[in-house]
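First, one chain by itself in structure tokens, the form predicted on its own.
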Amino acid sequence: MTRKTTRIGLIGYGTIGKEVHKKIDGDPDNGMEVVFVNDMDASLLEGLDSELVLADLADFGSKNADLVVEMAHPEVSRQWATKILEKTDYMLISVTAIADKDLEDAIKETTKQHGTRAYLPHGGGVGVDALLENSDVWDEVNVIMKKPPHNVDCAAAGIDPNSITEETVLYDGPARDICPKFPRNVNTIATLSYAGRGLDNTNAKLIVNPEWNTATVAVEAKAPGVDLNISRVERIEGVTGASTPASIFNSIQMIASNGPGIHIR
């Protein structure tokens, strides 16, 4: 049986893109090809095969991806998001982008009216399929983000970490509105929020601590007869967990890849 190669465009070549790049190539028989990659900055490219390059994102078309797989920043998805689904699926890994409702109804509207997928991956997050399964019964589901504060990007929210002397309590409050001001952080907390209870709806807390060297990421989540607890806690560069580029490359994977083999989606 002749099996379709899945085409992928990639947009953002940093920690994550690069990885996800070697991960698809080391596999011959994954059935995953990369047909693109794009960045804004353009000697993160150097060193590429030219007919991979993607100079401006506006001719993405050309390449004729099956997937074209977002790993730079929320911007890109308010600007090429609908564009993209227009023409074929998009994964976002900048999740905080769907806080903006109108932009999380264009995608929608837009899939409908194309026949594309717009996809979430699971990221750093825990949980996930547990969330999913019960969205509809969960009478309270909390997100709890626990970082040193140098690893925190805390431009957006106007604070500077260096300040930060003790344990402290960065937000507490709805996940829609963490996103805003902390989006390159809190992804995990936008995808989980988004697979239980709503963006609007789910309790979200970012909390760091100078003394820390680790990155935990929990959900609570209650309802009649079930509660889920659950945490993560993992080593972390920048503001990326290390579990990240492998985890984005499997959400990949689970949508994208042909190869032979026993599958769990």
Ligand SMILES: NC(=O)c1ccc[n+]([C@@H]2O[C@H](COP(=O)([O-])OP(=O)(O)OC[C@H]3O[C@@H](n4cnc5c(N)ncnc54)[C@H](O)[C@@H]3O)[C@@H](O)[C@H]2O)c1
Given for the second form:
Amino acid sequence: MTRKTTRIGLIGYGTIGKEVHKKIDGDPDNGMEVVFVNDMDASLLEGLDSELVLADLADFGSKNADLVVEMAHPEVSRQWATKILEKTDYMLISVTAIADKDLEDAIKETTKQHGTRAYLPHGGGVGVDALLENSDVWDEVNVIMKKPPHNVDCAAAGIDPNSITEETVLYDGPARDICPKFPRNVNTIATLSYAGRGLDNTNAKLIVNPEWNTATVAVEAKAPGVDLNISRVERIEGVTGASTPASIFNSIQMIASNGPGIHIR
Ligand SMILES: NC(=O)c1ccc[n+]([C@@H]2O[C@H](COP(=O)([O-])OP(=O)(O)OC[C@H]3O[C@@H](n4cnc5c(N)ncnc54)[C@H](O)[C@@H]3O)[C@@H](O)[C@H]2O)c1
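Mind giving me the form predicted in complex with this ligand, seeing as the form predicted on its own was just shown?
So here's everything in the complex, that chain up top.
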């Protein structure tokens, strides 16, 4: 049986983008092929096959990608999500972008008009499946994130991470409002909220402590007769937890791989 290879375009070639590229290329049987890589920092693309380098994202259509994956910054979705979705499927991993209701509505409308699909990967989130499958039952969902302050990009919140000398709660409130304050750090809060009670009805807490050297994401959800408690503690590099690159690759694979074998869904 012959299957069409899925053509994948990558936007963002940092910690996650490089690893995802390596993993896609690492298994010739997975039925996926990287057809372009774009990054605003051209120096990161030096050494790649020139056929793969997409210097100007405006030319993405020439590459006929079946799926374009954003692994760069929420700003990319603001500028490009609907343009890409007019032509092909799009995964945004900088999920805080979806807290902008106008952008969320525009994405939904574009997919309806053009028969395309937008995807949010579970990324660094744990328990996304459990929240999603019973999204109508939850009375309360709390997502707690704990990080060392130097792994939080505090620029948009106007906070200097070096000024934090003890355990500090940087935010405690509705998930929607934390997203523009820490757009590069709380993607898992956005995803977990979107999967469960929505961004306005999920409580988000971001706590930092200079004595920590790991990142924690914890979910506590309650429904009649159900208590969901799950957390993960892991190494963090920059803004990204150790498990996230493999998680993003796995989500791409779930959508795009058409290779042989037994696949968990
Ligand atoms: N969904 C999740 O669970 C999750 C988890 C961790 C990180 N993230 C998000 O994923 C993204 C990538 O994370 P990372 O650790 O690889 O970051 P990184 O900083 O290592 O890499 C990001 C790359 O994107 C490029 N970039 C930034 N803006 C761009 C633009 N407008 N156009 C093209 N390229 C651009 C940068 O030059 C950089 O090379 C970030 O937005 C981060 O917040 C999501």
